[in-house]
Structures are given as C-alpha cells and as structure tokens.
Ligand code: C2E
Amino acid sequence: MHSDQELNYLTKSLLHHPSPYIIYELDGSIAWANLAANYIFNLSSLDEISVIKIDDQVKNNFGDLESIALYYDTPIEISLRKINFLMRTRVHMIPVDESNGIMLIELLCSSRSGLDALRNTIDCIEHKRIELAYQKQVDLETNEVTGIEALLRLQDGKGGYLPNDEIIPQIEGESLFSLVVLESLVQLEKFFAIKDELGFADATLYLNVSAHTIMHPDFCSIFTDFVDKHQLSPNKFGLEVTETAELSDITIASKSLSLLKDKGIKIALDDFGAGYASLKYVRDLPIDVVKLDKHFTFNVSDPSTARLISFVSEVCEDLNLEMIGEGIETEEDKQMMLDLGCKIGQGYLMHRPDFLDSFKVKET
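Where the form is predicted on its own, what structure does this chain have on its own?
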C-alpha cells in the first residue's frame, strides 16, 4: 500500500466479508476489525482485544518468498478482555512501503455455522460455561472399569447445553478445538483429585483432541506440563484423537504423539472407520488404542459389518493394540461384540455420561 486511501479501500472492501478479519500492529494492538470479527469476539471496542503471541518467523520475514508458506496457517494467541486462547489464522502481508507492511489476519472460518460455533465457544470460555461429562469404558467380560472418557459440554447460558452434534463438528472441522483444551484440562484436574477415591486408580482418564490440535506447535507442552504438574504415572491420562479433520502432516503428528507416549500418555484413535485413512493411521501413528466407531456397533448384526469388526479385532490383536467398541446399548450388542473379539466397550448399556457431582454420589 502506498497511501491511506488505498488502505481505506482495503478495509471497506473487507468490512462485510463473511470471514473474520483483523489488522494487527506489531505492538500487538488491533487497528481494525471487520463485522465478522466483531461478531465472534462480541467487541464493544478494539481495546478489548490484542494479539499477544505470533510466530516471529512470520513477523520478521516480510517480503521473503521462502516464508509464504508460513502465512498460510499461522497459530496466534489472542487476549480478549480477561481471557487468552489460541486460534488458527491465515496471514496476509500488506506492503506499506518497500521494507515494511501490516498484517491482515484472517481467522479461519469458512461457514456461517462455523462462525456461530466460534462465537458460542469463545462466549462459553469467557463466561466459564464449559463442563465435562464422564463415561466409563468397561471390560465386557468382567465389567471392570478400564477407562473413562471426558466428554465436552458447552452450556447455552439459558439452563441447557449447545447441541454436541451441531457444535462439536464445527469446532473440530473449523480447527477451533484448541479454544477449549486448556479449560478442559482445568476441569479434568477436579476428576484427577478424587479419581483414586472413586475406585478408578487403574483406569485411564481420556480427553478428546482433534487432529488439528495435534498439529499445533504448543500441543505437546500443554499436555506434558499437565502430566508433570499432577505427577501422573503412566497410562493414568490419555488422549482420544478424533478423525473429523485429516492430519496435514503424518510425520509431525507421529513425532508429537511419540513424545506424549514417552511421557506416559496413552493414545487412542477415536471414531475408527468413520474418518480419513484409518488403516494408514494405525500403521503410521504410535497409538495404543483403537476405538471402533459406534456406527459399526449399531449395525453389528449385519454380516458384512460383523466381518469388518472381526478384521479390525484381528489387526489390533496382531499389533498389540486395545480395541474399544463404542455405542453398545443392548445385551445383544455386547455379546456380539465379544464374539467378534472386542473385549472393551463403551455405551449406554454399561454407563450413561455423568457430570462429576453425580459421578461422586453414585460411586460413593
């Protein structure tokens, strides 16, 4: 840009754009935000928002052709009023003169439903309306509790909860899941504090993370710091990696998960068979557990589905992996899964998700 007039034209052209855009100054302040950005952040003033962390390579390599790839997917940390959170963005470097420029930051969101999911998620974080419900995973032969999955619940501010089947795919698909990871860990601390007292000393407590979260550069340290803080012994904490978004770099993901495994964190591949390249993930990722998608269980009586379940069971046995069947709702489902080689199950037949307070009352 060579004049304020041209910059003014740029901001006017993007003001009503459906994607959220902000203009970032190198001191961290936000100089401008379009209507979509104002919508998701619920801004009354630009003073309420700032960027507190962005990759130095992006800031320091303006005009460098070799750095263009960095701009395509750039994680940033945002401060909004009294909260901080991570977001994925695309950076547009706008020249002001030959050696300097400004950053036009596009917040990655490609749909109206994604825009609403982003606004609702940020609102839940800011007003502490994120909760976790917990569901047991059990040995189908002995009924012993082998694991517990923490399930995200977002309050709607009206006494109910946002529909998971609507908002969770948007959070994951739009790469917004990192917004809730830190708050989820705060909630998990409450369960770990009483886990042994409830009789679950040997059970693994799992948290869901999206494929995009794995690719975030701070991914490993967030979870390894959590293990160190609470001095968790191996296999007490686990991560269920969802497949709703394809991993962009299997090598990076494998290295990240290997570091987590070395820290004693158990790795489960969630929704196996429902997402991208499941068998490739089993081969190339250092996982411990395969969670068979519930749609297989729902159709377990179908001969072709039964053969597939049996095949997955054989693969898991050969690779020394645990296999968990999700969505078990009847005794018939349970017995058929056992007959097909699936020894661990999760579903309404064994246990419906409970919030921690109800969990404590029932277990004690």
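Provide the structure of the form predicted together with this ligand, given the form predicted on its own shown above.
Here we give the lone chain, stripped of any partners or molecules.
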C-alpha cells in the first residue's frame, strides 16, 4: 500500500467531500477515524450523554488524531435524546493523562443502508477485495473495438459481488472512496501493460468516476499523475463521468474536466438522459462522448424513444461528439440503434463484462 499517496489523496478528497472520515495506515492495517465530526459525545454512562461541539480548546486537550486511533473496535448503537435519529458508532478511548481517559463516540453514518455500504466498502479496502471487470465498446458497423469500460467489482467475501447500483451512490461522496479509485488505478495498470498485446492499442480504456470524484481540480491529479506515470498518449485513457445528484457548481466541474482533457484524457458523459445528466451538461461541460443511458435502448422500439435517440445522435453529430449506446442486448436493438444514427454500442450482445484473465485467454 502506498500510504503516503493514499493519505495525500484522502486529504485532498476530504477538502471537498463533506465526509467526516479519515482513514490511515496504522501498524500495517488500515485504521479509520472520524475527524471528530465536529461533535464529541462525552459520557460517563449511556444514560448521561452530553454533546459538546468541538472547539480549539477541546482539540488541544485531546491532542492529535493519532491518539484517536487507540480505539476499541466495539460498534455500539445508541439513540441520542438531543439528536433524533439512530446512529451507529465506534468507541475511542483518548488518554487525557495517566489516570484519565475520555470516551469519544465516533459517528459512523446517518442511515442504516449507508452504514452497511460504508462498512462493506471498508471491508473491501482492508482485504483488497476490489477488482475490475471490462466490457468492450464496439463500432456497430465494423465490430472494431473502439473502447473498453472498466467496471468495479467489490467482492462480498462470500463468493459474490456487492451490487454497484446500490452501493456506489451511497459511498462515492465519502472521502474513503478515493481509496477505491486508487486501487482501481492499480488494477488498470495491469490492463494497460498488455492492452496493445491484446489488440486494443487504439481503444480508449475508460474508468467510471462520479462527478463528486473529479469535482475538485486538486483531486484530478490522481488521474493526471496516472497519465504521466504511464506516459499514456492522448485518448488511450478516458473517464466516464456519472452524476447521481445535480452538480453544485458547473464552472468548477468544467475546470476539472478541462484539466483532464488537456492531459489527453477522454471524457464521456455517462448515463445521458437519466437522472441529472442533462442537455445542460452537454452544452456546458468540455466532453468528447455522450453515452446514452441503457433505458433508451431497452425501449428503442417505442416510437417516441426512437425519436429521442435520433435527436441525441443529431445533436452529437452537430457538436462533433461521439455517441455510445449502452445496453444493446439483441440484434434488433443493434440494428435499430444504427438506423437511428448511433454508431458505437455496448451491451451483452457484443460482450459481457469480464475479468482481465479471461481476455488473455480469449485474445491470445
């Protein structure tokens, strides 16, 4: 583990993610602490809880974060009278002096599903259960592979995988997600090492990132460093930007994307037409590719959906953007997408996401 690099990105990530967590390495294993969440729960018994907002004086008494790491790994669940919701917590003992300690209750998460997502992800980070599967994107006329999308696979430890659609939206705003991104890049290195050999020299290898991840220009160095380190030529590496919440500041997002583009990183707007990924983003963000959400393809036989697909392909043509249709599962889907002007596609018909090892077997 490159703990300096991880700490660096975590710190950057903490600057713009509203998450109160920090994770760091302690005695060879990952420890994690809440940056005190601005609250300390000071108690002598569970019945007598008083909430103190952290101020400098309290911080001085507690010393630095290292001391918070001396924790009892005992999650407890409490309901605070003053704050009206259930929280999961972790107890830390912080030495004040030789005979006295203070108990700090770390607030882990404000919702049960969020908490589960968080704990599962921490497990995956701790036990290196992070993998990537890859899915080809192909020219629908020539079958040439134009791109490859890396998709996160978080092992659940029981032989299965955590469902991305449920887990990722809950954790991608958390600072710890930067560790997942870092690990993904370590995995991508392995693909890049043999990409040309596998016959994909001209294809773009895309990683998914949420707009949260790239929102802060400082944090983009995680990707620009990667391009520098591997001396990747333009358009060999790309980011599919997904958005699950409306972008709070489109000017900042645009600045981040320009920085990445200047490094030759190709930018695709993912899940276009779903959620918040709207025409406004096509107009205001410096993107290269529009990926039409798979639900359009699923309904391609519906005349109004077909009209919309054809509208998007016209817009892309006019603005000189590539368009990729997701979710192509049948020959009929493929033909109809082509007829509507969508030239590049991705879907189970052409290729199912697969791990790198199976690429090696199939391509050689």
